[in-house]
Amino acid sequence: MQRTEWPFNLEVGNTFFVESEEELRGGRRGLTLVVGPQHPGSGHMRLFVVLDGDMIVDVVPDPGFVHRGIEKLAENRPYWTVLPLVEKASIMDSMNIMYPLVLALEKALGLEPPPRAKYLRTIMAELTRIRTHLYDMALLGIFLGHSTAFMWGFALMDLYAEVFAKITGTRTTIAYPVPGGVRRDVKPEHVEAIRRLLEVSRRKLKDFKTLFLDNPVTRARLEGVGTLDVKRVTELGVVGPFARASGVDYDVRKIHPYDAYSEVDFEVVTEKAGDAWARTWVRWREIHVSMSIVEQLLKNLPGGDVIDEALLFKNPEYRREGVGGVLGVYTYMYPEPGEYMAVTEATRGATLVHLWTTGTQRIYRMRFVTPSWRNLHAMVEAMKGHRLADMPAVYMSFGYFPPEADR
């Protein structure tokens, strides 16, 4: 943290303009601290924190330091090259963050993935959800000064990365789904690797819970901190587990199921307290729900192709190489002119893609709405009225990921 250098003009998020430090404080006494944008401070996001003593009076966010420009870049590229571009917005949650784009493109191209592909997509989405929750738990641990939780979280994440590498060839940004199906089929040894991964996860998570979540210091740092009730999170448009932690019973997977989610039975996890602990506990419970979903899907995994017959007809070599080796098949397909939209439940909340197409292979316009951007204002509001020492706990209780918000 550092003291601000005033006076100067400051534009924050294109919506907030400050002429002086006095204006930022609203005439109040206090100290204004700048947190970030250095990575150890807030993960590439700057916060102007107004303090009265060590109490937080106001917080003004200044996002945009890792702006990807994905929406604009999508206008200048063939649609099939936008897929790996989008997943960079949330690298740990790469499967879920690109999911709505794939679904929207399928509507535009008139493609329908076969049942096996739908199951495989859903399996990878839930494995990615588990890994992302572990990532956020690990960062919450280090933000609270619990370095062991940080190391345990990343060690568990690495097990998932190894399984992703076996199936897709890469550990993190897997770019697994494509319009009409998935890049590659799974082999029997891959299915067995996933089953072993879930077994190991359940055993390791018991110890992780004991050392971190059952730690009385962790509970003391999170309970009653950063509380937002159901009315306020609804007004602020909060999404995902952070809304469900305040009692909002909404999950896109359940309300508007896509791919294989209609084929599985799972609980929408909610809590009512709306504090940092509830936001953490909801995500912890969701890890176990995701494991149950994956087990159900593996048990009933259908056979057959993993790509739409229309693509197989144009390129029969797919069965041998997989889409990863024959992406040129899409050069023969043109999206129908019109508007296409899809929304999915990414790990941190609802993610929406809205496409405008004109019949060429280049997208005319793409709107990409991510959960971290939706949750930003709630996060900074939840900090107000607490001590400065509570700010890191509130920050990571929202799982805020700057590149996902800046997109």
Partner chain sequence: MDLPFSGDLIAALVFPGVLGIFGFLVVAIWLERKLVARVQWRYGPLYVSKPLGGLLQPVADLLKLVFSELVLPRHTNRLFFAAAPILLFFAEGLPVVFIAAAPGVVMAPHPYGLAIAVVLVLLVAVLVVAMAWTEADKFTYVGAVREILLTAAYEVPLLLAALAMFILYGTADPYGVVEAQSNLWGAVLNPLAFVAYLVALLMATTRFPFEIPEAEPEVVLGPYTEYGSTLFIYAFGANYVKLYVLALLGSVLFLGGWLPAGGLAGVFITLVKMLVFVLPAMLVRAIYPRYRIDQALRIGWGKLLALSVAAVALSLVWRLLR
The other form holds:
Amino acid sequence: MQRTEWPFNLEVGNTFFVESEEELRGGRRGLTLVVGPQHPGSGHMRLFVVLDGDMIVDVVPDPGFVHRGIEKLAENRPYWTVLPLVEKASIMDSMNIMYPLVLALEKALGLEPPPRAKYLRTIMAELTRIRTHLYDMALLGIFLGHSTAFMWGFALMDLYAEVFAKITGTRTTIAYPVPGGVRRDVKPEHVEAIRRLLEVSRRKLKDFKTLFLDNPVTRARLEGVGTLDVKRVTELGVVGPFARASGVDYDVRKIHPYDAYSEVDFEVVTEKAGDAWARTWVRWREIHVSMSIVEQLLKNLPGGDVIDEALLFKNPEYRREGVGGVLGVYTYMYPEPGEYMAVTEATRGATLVHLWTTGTQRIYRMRFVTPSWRNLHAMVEAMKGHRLADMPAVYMSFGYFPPEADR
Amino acid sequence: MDLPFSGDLIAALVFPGVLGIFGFLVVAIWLERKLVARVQWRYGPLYVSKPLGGLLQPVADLLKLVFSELVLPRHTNRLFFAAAPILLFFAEGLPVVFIAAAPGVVMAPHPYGLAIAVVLVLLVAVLVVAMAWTEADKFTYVGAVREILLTAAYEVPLLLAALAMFILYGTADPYGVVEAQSNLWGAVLNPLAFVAYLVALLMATTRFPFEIPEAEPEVVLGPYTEYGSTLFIYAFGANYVKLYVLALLGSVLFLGGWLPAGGLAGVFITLVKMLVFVLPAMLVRAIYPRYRIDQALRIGWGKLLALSVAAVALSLVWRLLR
Amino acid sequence: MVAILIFVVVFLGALVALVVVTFLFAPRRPSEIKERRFESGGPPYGPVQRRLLMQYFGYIYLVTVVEAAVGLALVAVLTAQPSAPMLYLAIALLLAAVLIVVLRYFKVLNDIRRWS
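So the form predicted on its own is up there; where is the form predicted together with its partner chain?
Below: every chain and molecule of the assembly, starting with the one above.
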């Protein structure tokens, strides 16, 4: 095998990670541990971890193993087929990750969803947020070796999947919102199902907290690990709960409220410490905030249509017919030429979609910025200077999700 | 002697000997999976032998492993690579030679039998490190170093807990030890030593809060990373054998061994008493994540050392009062 | 004595026999990739044995001393006369000394910066 093939150009002077013992600062010797892709603690990525004894001296991430070119693919297809494509970036967070695209397309098409649709979208966004936080907690659990947290987290997620299946017809990638409304209306029994879901999760989450978050070993593993202060966090461009864990009081839902967020009362959860525990705790509190948002929205859920009147010009029956009919209508609609941008708060942070349209039904260019990508650098920085055993703890305290980062 | 065969032959072949070790491997893996599944809203193994509650699942797994390809990596010393796990598994089982499961059911009755068993248990860590070194892999290397450090954390408390009991009984002969407990169990006389022994057992068998050498998200499988097939059974099962030996030792040292029975009934009583050590070791997997190695060292040389020193002090007080 | 021999022969024999069974009956399709060192799915890269985890060297140093002392105490207890108050006093003093040393240097032991 050529020495230049893998992992990078290994010619002298061309490496970007430590190759020999003498290269470490102060003559310290290092061991380069290749973590991933076939490694239980790496996810779909590779980390080059340079160890000095047990201490991590340097970490070089090598993402891109699940890059699917969503931005490029989006250029070649009609805009209504881009929605389920974008969703696959982060399947657990499916509603939130496609939210900005829907909002941007609405601006381009001049559509305005009716109030009931806005409420329903926000409800679903918060439910997927809870599910994604649970997913990240479960993975944090298994990364720390707590298999019960993993099993309980996934069992709880399954309850959410069941409710999503009832409402939208799919369990994970729900593709619920469409430009100008939502795919399906909820029935009273669905509202009841959501209420019951929240009640059950509250009860089970109490056990989850007792066994996992209040566990002295968990606390010992997370407290004081991977600390980033406010200044560092802002420098590194961290978004979402991970920035809020260091005291950055920024939440798109509060600063630029979209859909029904302006009509609910909720606090932006922040912590001061900025360590792995704070990042976990912020997300834990956000689960409860999301639950209260869903409850408020359910209480004031307005009646009426779930599809914009403008979409009913072909056939007024489409309002009841659901997805097939409405998607057919889009074939008659053309986005106005121009640039459109939307930012929303996905579970792991702010997500941005920037559309360039030229008047055809194909999008000229779509810029899609996902939160995991923004957090990757900070995650790597937070690992440095800690022990090897802190690597998985810091990794999952950032809820890093490679498919979301790679797009 | 009221046994059909000579006692030492039973000890060698059935319990606590060969059959006991392999049987424990199967039952312990099954029990662990079942118990943990209970906590985690699951059923655990059920596919193989549903009427037995999936008891044959580990057997099926082991058979599958026996008939899977034996890969001996080229970069290693192949002879040592194959021999290391066999020796490790064997060495983990060796201390049972000196531990009695019932009156007469012991391979080598020896006045210092239990002390020799303790020392043999402590010696095995060397083989784990040798095995990891033979594999010559970055992950096994880190795992080996962690194994050394973890050994440094539990060795002294384990020895002190044993020392406390030997001071209390004044002997290390399995019969003498059990006889000394005819009125009160050692665990009652010296609960501190019992707790110290239990925690040291969790560390020695790398059970959960201390499952550090084979921490998956960091070092894959630690010292066993390179192994497959039958050799993996040995490398991986060695910890279960150690648990078996330490549980047997603990039931003799702390729980009065085969008392109040003798003969064959004594064997079964010893088996039941072993559960006192085995069940917590299985259940901690469902309760605790793992510590870091520095935290484990701090516990071993902090609280656990203090506890075991207090246990020895308690034994000294008992001894002087008597 | 015979029992020990039987145990060793049967136990070791069973272990080796299983490996022989694998060697004889398990399928074998050797390939270069299978025989490589595990490197998370990539080709082997860089030397393996490097610097030991020196940050915790203090503990290793401590264990070599304390373990020997405790082992000595074990031997003394087991070989002593049934009641030897002087021996017990010696053990108490020894353990007190160990505790004092560990307590005195506990901070240093845990301080990885001093050991790296």
